[in-house]
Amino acid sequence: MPVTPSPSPPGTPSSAGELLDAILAQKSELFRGSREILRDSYVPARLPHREQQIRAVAEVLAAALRGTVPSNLLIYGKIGTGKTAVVAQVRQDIQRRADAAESLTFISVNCGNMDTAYSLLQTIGNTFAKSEADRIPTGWSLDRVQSAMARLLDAKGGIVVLVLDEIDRLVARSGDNVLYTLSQLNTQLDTARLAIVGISNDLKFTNHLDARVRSRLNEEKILFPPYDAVQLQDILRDRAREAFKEGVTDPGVIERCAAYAALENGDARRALALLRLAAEMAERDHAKRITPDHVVKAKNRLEQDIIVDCCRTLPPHCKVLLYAILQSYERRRNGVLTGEVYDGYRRLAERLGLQPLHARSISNYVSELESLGLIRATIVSRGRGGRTREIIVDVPISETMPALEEDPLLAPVGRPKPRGQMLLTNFDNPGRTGPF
């Protein structure tokens, strides 16, 4: 999806090198210091409206400062509700107060980056490897990796607090066996003890766990509620005071960023991203102040970027499926049935030289596209024809289709096309119910 550059002022250098030199020589009229302050990875000294949750997490983990193993802890909440930031802040405070750093170790793992139980156990074990010879290589059996990890933990000794961020994604990919292994690891350790802190965006995460795992992990639970618009304003004002020079934000900037994010489940990450991008757009416009118009531009850019990122990371057959849905929806401008979708996907896949997947696999991809917020699929009754799903597109077709067409896979069917030529073959039976 092309991005329209800001108009260049007179005298702007033409070569890339000169342009970069000119940009680096400019002093920001908006930012006071590091822009990282407006990123979700930054942990501020104060976390507004999370005092109760900070206290609850600290009360559980403070046991490590007394030399005893903390209870296992599960933290729930929607994306952008401060879960990771609260745990990071409590961790920093505990580590500052630890009398003997050697006796307390924190390990933080983002499970969204872990494909298998093997990679998780390998990562934990290699944290304590003192030399290359001690490291756990790839290619061992899972049992051998588990034994090596336990041996490395015992060699370090003390209390180990393992923070598993997005723990629900690990279970979705690899099942809950690895959590069972970790939860009962203390029975195999001699000098070390392990406590698990799980952070989940799925409020019903434990419903999918085996009863044995659930009983071990559910020792302590803390729920993080979404922020409302007023709370998001407080968060943004704190960050703005730290990040921006005085008086560079117009009235309504903070409020508009907070309002947009409040509509999306109170996501503080979204609010911070809007404010940061609005400021960067103001800089590119050579403006001396950040205005509500810059926030609107930032919102549009973020939505475009999210669509592009989603499209780029989809598996090949899922991209073909989404393209078929968009093309059919563009022609009809109303819901399309799964039978039409499968026919369109199959014809397009064959045209692109791909072996079409079975209907069951495509049904799973429909569910994945729905979970990403790109489509909505609702059950509808077709009378004697039975029930099927009707698909509604929830993203701008004019932006999403060009994003998909950037992929070489879909380049043969990309636009522009000669007048009257369709991207896909017409669906044969628009009234038929779907096979999935």
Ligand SMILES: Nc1ncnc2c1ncn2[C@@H]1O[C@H](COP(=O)(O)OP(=O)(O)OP(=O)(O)O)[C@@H](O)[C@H]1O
The other form holds:
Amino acid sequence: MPVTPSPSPPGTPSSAGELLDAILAQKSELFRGSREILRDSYVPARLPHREQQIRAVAEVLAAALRGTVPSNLLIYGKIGTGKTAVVAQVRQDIQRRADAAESLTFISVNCGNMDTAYSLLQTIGNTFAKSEADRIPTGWSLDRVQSAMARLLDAKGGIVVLVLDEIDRLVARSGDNVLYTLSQLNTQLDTARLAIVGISNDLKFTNHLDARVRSRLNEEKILFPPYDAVQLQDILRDRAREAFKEGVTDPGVIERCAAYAALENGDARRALALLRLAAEMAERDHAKRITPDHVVKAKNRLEQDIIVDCCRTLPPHCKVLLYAILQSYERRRNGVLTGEVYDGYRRLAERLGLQPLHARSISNYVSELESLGLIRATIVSRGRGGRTREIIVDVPISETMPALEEDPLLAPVGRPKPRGQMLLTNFDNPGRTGPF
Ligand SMILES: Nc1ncnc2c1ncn2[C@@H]1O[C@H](COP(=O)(O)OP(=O)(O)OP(=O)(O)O)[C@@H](O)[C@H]1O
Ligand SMILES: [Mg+2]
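Would you generate the structure of this protein in the form predicted together with this ligand, following the form predicted on its own above?
Next comes the full complex, this chain leading.
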């Protein structure tokens, strides 16, 4: 006999789709409108405390509006200091000057997303392709891509401003040959002229460049200093005014977000993330206002997320080492000596079918994990046995182990999570959850 579902009270969503619609339609007590305003991708109309940098970037690029090629420009500054946002804003302002649009093309590439020099040149060239037949396909030689790209630029002509965001990652990945090619492209072009704007948060990245490339790219240089706590407060107040309903942030909320982020290198991205998460924490508590306590919760949560993300990106042997350390630490709930760590690592590596690295490399990885703040190693004296290092884990084991187990390399040692079985807290070992 078919089972008839019991009737729902009127107005109750009856399908997952309707439930989602109902959630989306719920009016937020805190947010005025879109939450996107607190996200990284949102470019605010005003960028407080970057007036000087905006003027400096605009002065260099304004040459394009006068029909002359701007100098190449390098922009440096630590993370979250507004480099990308400032360049995006100046770009918008220049492009709004309509008569420039025809003879001026901006191309912005995030080099963090480019695997190879090939894909960079292909992306630049294809910006100008008018038809499918014009496009540069994959599989050509690098020389051929380079000349096809130059032809496409010349076919359009005019001034091309190429913004290479995270340029240091391009150099780290594929060397400086491609920058050599691009920085001397004007000698090969007939009707087009190229200016390069490089953005980097590695202040020393030009040290690794060929001297000719360095001097060509460095025609103009602008440094973005980190924000201090007071400047971060101004940035947050602007955004909070746009994002939240009036009066929902308690006194101390903005100040606390700014103070935490100022300690973290004056990173505006971090300050905004804290404010966004604090609002989400408040919503989860069904609170009508965001309080300083929500900021503290947000900070703890953000730190955990950062730690777990950081563990995910470690090189394979370093992951195995960290996993072995976590296993020993979980068993002992106490400091682990380096000798035990190395034995644990070797056993685990062999179980996973890996050739264990030598003690020297492992010792380097221990230092790396320490500098990332994932573990702490202190020297302990063992009487006549000499001195050794004792390792203490500084990450939440219950979240870090599953994050490491996501790597197929470590999946075989991860605790199985049978389908349909509930994850229960292990009360003998509260740091860990898993099926028992
Ligand atoms: N002066 C400012 N006013 C308002 N928002 C800002 C300001 N500076 C930065 N932001 C915001 O902070 C976030 C980070 O800024 P941005 O992406 O420009 O930093 P960045 O210097 O490019 O960092 P990274 O080196 O990590 O790429 C963005 O959401 C941006 O809108
Ligand atoms: Mg950036």
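Numbering follows the first chain given and starts at 1. Given the structure is predicted, the values throughout are model-derived calculations rather than measurements. If you superpose the two forms and keep the largest set of C-alpha atoms that fall within 1.5 Å, you have the rigid core.
Rigid-part assignment between the two forms: A287 and C310 are grouped in different parts by superposition fit.
Two rigid parts account for the change between the two forms, and C-alpha superpositions put the rotation of the smaller relative to the larger at 28 degrees. At A324, the distance the Cα travels between the two forms is 3.5 Å after the core is superposed. We note a C-alpha movement of 8.4 Å at S363 between the two forms, with the rigid core held in register.
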